[in-house]
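Encoded as structure tokens, the following chain is the form predicted alone, with no partner shown.
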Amino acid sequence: MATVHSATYQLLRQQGINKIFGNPGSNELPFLKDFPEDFEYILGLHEGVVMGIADGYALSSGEPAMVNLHAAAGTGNAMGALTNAWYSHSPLVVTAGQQARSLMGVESMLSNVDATQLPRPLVKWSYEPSWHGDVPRAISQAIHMATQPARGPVYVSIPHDDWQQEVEDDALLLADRDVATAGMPSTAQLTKLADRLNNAVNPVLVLGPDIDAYHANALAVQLAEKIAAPVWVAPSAPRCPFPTRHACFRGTLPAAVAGVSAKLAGHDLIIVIGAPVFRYHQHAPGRYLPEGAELVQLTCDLQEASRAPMGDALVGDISGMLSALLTATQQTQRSMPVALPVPAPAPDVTEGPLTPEIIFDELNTLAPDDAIYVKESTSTVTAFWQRVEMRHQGSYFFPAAGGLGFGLPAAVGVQLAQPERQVIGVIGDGSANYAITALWTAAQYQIPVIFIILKNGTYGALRWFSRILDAEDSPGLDVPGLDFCAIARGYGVEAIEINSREQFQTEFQNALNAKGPVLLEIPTTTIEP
């Protein structure tokens, strides 16, 4: 007879899952025992890093990633990273080892008390099988739950003495299951939307991360060109859904109610596709919609559709809805928008730290055309979007919930998923320390990420908020005395401090040719977000 262990690995194998991201404890060892040769275990030194690496891998590959955490403590360590995975619709199958069943009731060491409640509300589904025979079915359900729209993380707690228990051969049927979603609005609903769009005088598109996640970028470009509409990226978007040098591209919307309304003023119809309405951040009260505007949201996420404070919504397959809308929409006679001007080259610095704009200009010139940027320098978001051209699917990842500690591990995970493309992590010095041990994983597995640390000695975005909130005298806003080169070398990563534009050009080119990870530490000035 099969065991829980063998049936689960066969299930994972058939579902195309052959990497396990984890940091093991005693509760997890029975699952890892006799680890199959056709699987790979990716070790992180902290569960938050493990979750971040898996998150990057799942986001970039579009496939589910298996995470193995250590009981309640390991789950708690990973919760910060789980907030980003939840809001980015990352298909993570998160498992955690539980104490042996006979010891759970007395709350022995490493018991995960009320395990299913621990990760909520940051998972789509949370479960602990009531007996060992249900474990393979629970893992199967977790995989399908994680991957169906709207994608998202799920959680399964598994007692460690379940793995060697025998199960009926019927458990092997789980490996051959296929679950698919075929949800689409009706023809009448799509026709009604197309009529609204055809009759609009000045429509605008607001695009979000699910355009990129479901590979609908080209469809979005075709729709924008057909209706000659300006295109904004939704506030706080963790992905780039539209080419940033296209004539229709207007930039990213500010993450404030008043700011969004001001940017969209003058438009009579706002079509939001693949994004929540909206992910605000700064408290700047105002009207949700500009005068005379209507809004329609196309989303794969029922929760996002339900919680929006204004407008109508259609819930369905992002690519399918876009394709149908493109077919039903008439070619407009309006003129195409005029492309935004490319920023002038950043001036050279003769002494002192470089500006972030210099680094972004150089990246735009030197990086491969299909480079992937994992960005976690929150104070430089605007400058980056203005100066770095992105036009390929899957070119940009950012922490969806704003939880720091995403950048370094996510860059490792994205590079694992995309070995043919160069991944460049652009990380602030404040952000980097939340998950610095990701450097060890990059070194041990020789994952050739280029880590660029912009070191301005302060939490730049927080400095900006301190002025907005009249709290500039707050403590804890600066992070002096950090030596990232020394830290990186301690973890086995080649590292160089950069102090001039010419040195960056040389060392960045060397990093592109390296076989393993390289860290470039760059003292920089601070800029406004």
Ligand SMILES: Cc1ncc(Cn2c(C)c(CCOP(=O)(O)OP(=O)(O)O)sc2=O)c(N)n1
Contents of the next structure:
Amino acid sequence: MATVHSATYQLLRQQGINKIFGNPGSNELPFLKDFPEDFEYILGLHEGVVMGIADGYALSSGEPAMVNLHAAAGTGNAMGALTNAWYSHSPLVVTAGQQARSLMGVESMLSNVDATQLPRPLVKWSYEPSWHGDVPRAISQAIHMATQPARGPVYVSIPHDDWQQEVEDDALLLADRDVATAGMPSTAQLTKLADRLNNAVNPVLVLGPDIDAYHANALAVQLAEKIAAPVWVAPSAPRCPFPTRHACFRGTLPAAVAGVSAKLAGHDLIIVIGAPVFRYHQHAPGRYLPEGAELVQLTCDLQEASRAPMGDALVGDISGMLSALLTATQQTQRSMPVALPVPAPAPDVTEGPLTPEIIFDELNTLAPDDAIYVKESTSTVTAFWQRVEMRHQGSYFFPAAGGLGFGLPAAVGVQLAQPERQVIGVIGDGSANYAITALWTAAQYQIPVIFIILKNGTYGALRWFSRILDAEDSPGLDVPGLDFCAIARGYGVEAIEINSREQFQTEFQNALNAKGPVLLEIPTTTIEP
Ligand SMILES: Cc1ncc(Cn2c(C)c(CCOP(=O)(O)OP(=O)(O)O)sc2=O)c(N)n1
Ligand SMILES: [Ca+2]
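Instead of the form predicted alone shown above, give the structure for the form predicted together with the named molecule, please.
Next comes the full complex, and the chain you just saw is listed first.
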């Protein structure tokens, strides 16, 4: 007779999930006992790290990742990371151990009281089965909810005395279920969209993370070239959807209402694909659209389409819709945009700390063409996009909700998902502290990430915000006295402090050949975002 335990592992196995990212407590041990040999458990020392590693793994692989947290305390520790996973459409199957059914009502220790409320609104669905026999079906529903568009995290709370209970053999029917979404436009919808594009005089493309998530980067290049349109990346970019040295590429849009309209002025049709409209950040009021412009959004996310403050939207499969639109669009006679100029090499420094621009120029020279960057140094984003070329799908990840503590663990998760590509974490000395224990997991599992800590001794982005918000006298904006080499070595990661361009060149190339993780701590100047 099957048990909840055996039926659930069989379901996970058949659905291609064989890694469990977790940090255990007593509630989780009955799930982890008799751990199958064909599964791997990746331990993080804090649940925010566990969620971040799983998030990086799921975003980069495109596959669902299974997370196992400890009751309410573990779920609470993971909530910060969950904000990023929610906004990045990350397919995470998050489970949490619950106290035994008979002890929940008296709120005994480790009871996850009102468990399904805890992760909301940062999950697509949360559920606690009302009896043990429903656990395998609940996990099956969680997998399909997490992986169908718009993808996103889900949450299932499971009482620990369910796992050894017997279930009907029909529970095994769940293992082979195949659930998919079609999501293609009708002929009428496609004709209407293509007509708008073919009749536009000066169209512009604004591309978002779901182009990269659905591997539609090459289709986007073909469309941009066919209509000879400039291409902007949607504001607050958590991924890179378009090659950054392509002639059509124009950079990332500013995360402000007025700024977006200013950059898109003069265009009569704004086509947004794979992005919300828009992920504003700075409060800079203005008109949502430039004079004379219309906007149409292609998205996989009904909520994104519904909450937009202007324009039209079509919800469907990103890659399918883009491919159909490409076919239906006429080749334009307009001339192609002229490529942006490549920035002049960053000037050397004769004394004092290096500049972030020097580091980015060196990365652009020394890193492999298909390197993957996990970025979390908030004041250097613009300089990075200008100086470090990104060509391939899945080359860039940034916390989608701006929730810091993403970079270090996500770099570990991305490297687990992409062992053939070098992952480089470019992390600020402020951000690094929110999930610093990810270094331990990288060392323990010998995951060869290169961690670059840009150490300017301050919350650089907040220094900039304090100026535009007239709050420059705010306390708590500096982070002096941190020794990341000592911290990293304490978690088992080889670490070197870098104080010259030549030393960076030598140590970075050594790190490329290392078998395990390496951390480069680089004192730098502070620059404007
Ligand atoms: C979990 C969390 N806490 C606090 C913040 C606030 N915050 C903070 C603290 C920033 C400074 C990050 O400093 P850094 O050293 O990582 O990078 P820069 O110096 O390049 O800005 S940017 C920002 O929005 C946040 N986004 N997320
Ligand atoms: Ca900093």
